[in-house]
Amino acid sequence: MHLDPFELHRPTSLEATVRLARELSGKFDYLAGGTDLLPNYKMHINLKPHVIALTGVPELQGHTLTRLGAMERLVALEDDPGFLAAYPGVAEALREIATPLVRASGTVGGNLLLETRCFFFNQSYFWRESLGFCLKADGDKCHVVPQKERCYATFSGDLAPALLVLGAEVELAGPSGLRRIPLGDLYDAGGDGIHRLTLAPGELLVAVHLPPEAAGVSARYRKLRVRPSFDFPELGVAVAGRFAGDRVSTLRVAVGGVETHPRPFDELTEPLVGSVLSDDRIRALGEAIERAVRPVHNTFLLPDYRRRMVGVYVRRALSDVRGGSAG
């Protein structure tokens, strides 16, 4: 594997970055930590002639308890005891991302905008060429669900579900200026593995904002993967809740790793507000979410197994949150 030539740009302000993105008009990729983009480039996957490095943009740096810069390294959050204590679900997600070496380079924004994955896509050029390529890179056919209209590559970030259940918002910058939207609105639920984001052309992620009330919420993140020390999620489940005594005040569940976008299930959890989160309700909610997800055969584990594990992991996470709140 090798890197083909590209022109590297190093803007030093957010304004200069947006201006450069407008000038290059889609013929570029943003470079954050490079832990996903550069391996893809080495495998000749969707190369661009220009790369805009974001390491010199100060507006994207740093973190507080309520603001995470998009270029903040994952290890910086992992090394902040106050942050880990305030957001136990995010802390668990952080520790589950790849390896310590990857977390030293990987960034908050990079994990939220991680390229969707599929074992027909994340392969060498020669492997993909022997198959006739795929809809997501160089070809015109999806090999997962054979047809030529929709890509089924799976969203495989860990942070998104954990931040979604806390009500996080994202700050975006582009040619039209700055805007803030709920994190869930960053992902296109009606899209596919290629068209997965709602970002406007040239727009970039500046920061994640957490509401003050999110600190201290009982939360958990559980991840299924083949190799516990390294792999992308075959399934990621995040749960967060507040309780008044034994009754639910707020409850949110989000699932990643099984569809083209991280998916919250507010329509199933909101009816539980005011009720006791009994074992029967936990079981019923796990079964309802299990029925709702639609994994496909594009990872190492079979879709039916991943679907059944959704129910198992949701039930375990809900039980942990209920117990953690009582404690």
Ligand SMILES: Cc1cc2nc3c(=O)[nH]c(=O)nc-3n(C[C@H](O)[C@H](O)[C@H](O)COP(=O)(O)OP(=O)(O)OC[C@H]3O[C@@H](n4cnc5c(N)ncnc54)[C@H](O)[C@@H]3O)c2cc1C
The other form holds:
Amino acid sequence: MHLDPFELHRPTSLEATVRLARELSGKFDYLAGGTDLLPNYKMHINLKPHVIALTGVPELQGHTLTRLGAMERLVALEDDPGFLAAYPGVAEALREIATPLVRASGTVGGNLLLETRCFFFNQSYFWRESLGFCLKADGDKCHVVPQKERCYATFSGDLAPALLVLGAEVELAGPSGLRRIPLGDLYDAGGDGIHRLTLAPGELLVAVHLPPEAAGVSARYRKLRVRPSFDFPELGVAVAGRFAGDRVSTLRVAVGGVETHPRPFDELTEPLVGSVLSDDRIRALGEAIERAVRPVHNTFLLPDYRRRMVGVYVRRALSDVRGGSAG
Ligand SMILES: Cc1cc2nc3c(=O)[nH]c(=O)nc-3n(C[C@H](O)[C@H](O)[C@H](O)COP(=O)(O)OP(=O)(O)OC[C@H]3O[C@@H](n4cnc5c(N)ncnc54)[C@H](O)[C@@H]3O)c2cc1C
Ligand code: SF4
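Let's compare: the form predicted alone is above, so bring in the form predicted in complex with the ligand.
Every chain and every other molecule in the complex is listed next, the one we just looked at coming first.
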């Protein structure tokens, strides 16, 4: 596998980046750590003639407890004991992303904007060609759910669910200026594995903002993968909650690695505010989320198994967050 030539641009300010993005409209990709984009380029997947490297853009760098620059390396968060202690769920998600080597290059922004994945997509050009390609690259049909309209590729980033349940927001920059939206709204719940983001053309992620009250909240991230040493999630469950005595003050659950976007379940957790999070309620919530998720057969493990494990992982994570056992 080799990289085809492309023109590399290295802007040194946010303003210059946005200007360049306007000029190269539709003909470029942003490059952060490159651990997702460049392997895809090597497999000749959706190549662009221009690449805009974000390494030299100062506005995207660094982190504090409440602001994570899009270009901050995952390892920098992992090496910050104060950050890990403040956000235990994010700490668990971080440690389970790929390998230390990948985390040394991979960034916060790249992880949140990871290309969706599918067994029929993350393959070499010749492999994909032998099947006549697919909707997501070079073809016009889907091999997972045979039809020609919708792609079911899975969102497989680990950070998004863990940040989403903490109420994170994202700061975006584009031709129309800066804007800030809830992290969950970055993903298009009504889209598919191809049209998966709500970013405007040329828009880029500048930073993630965490609300001050997110630090110290009881949180967990539980991930199922085939090889615990470095695989993408077959599912990832994030839970965060606050309790007044044994009653729920806030509770959020989000599931990644199963559908085309990380999916929050606020409609199921909000009615529990004020209630005791009993074993029965944990069981019922796990079952409701298990019934709601829609995995398809595009990863290693069978969809029915993944769906059932979502229920198990939700129950376990809720019980950890509450501080008891509900199996
Ligand atoms: C062997 C291996 C195992 C992996 N396992 C996991 C895993 O278990 N969990 C997991 O979550 N990931 C995994 N990954 C994927 C990837 O390495 C990480 O998600 C990483 O955090 C991606 O960050 P990056 O900076 O390298 O992204 P890049 O590859 O640079 O970019 C990824 C995408 O985001 C876009 N992008 C990046 N930054 C911005 C920005 N600021 N604004 C707009 N668009 C942007 C790029 O254009 C590209 O489309 C794995 C990768 C490898 C190679
Ligand atoms: S879900 Fe279908 S269209 Fe999407 S990447 Fe897989 S095979 Fe291609």
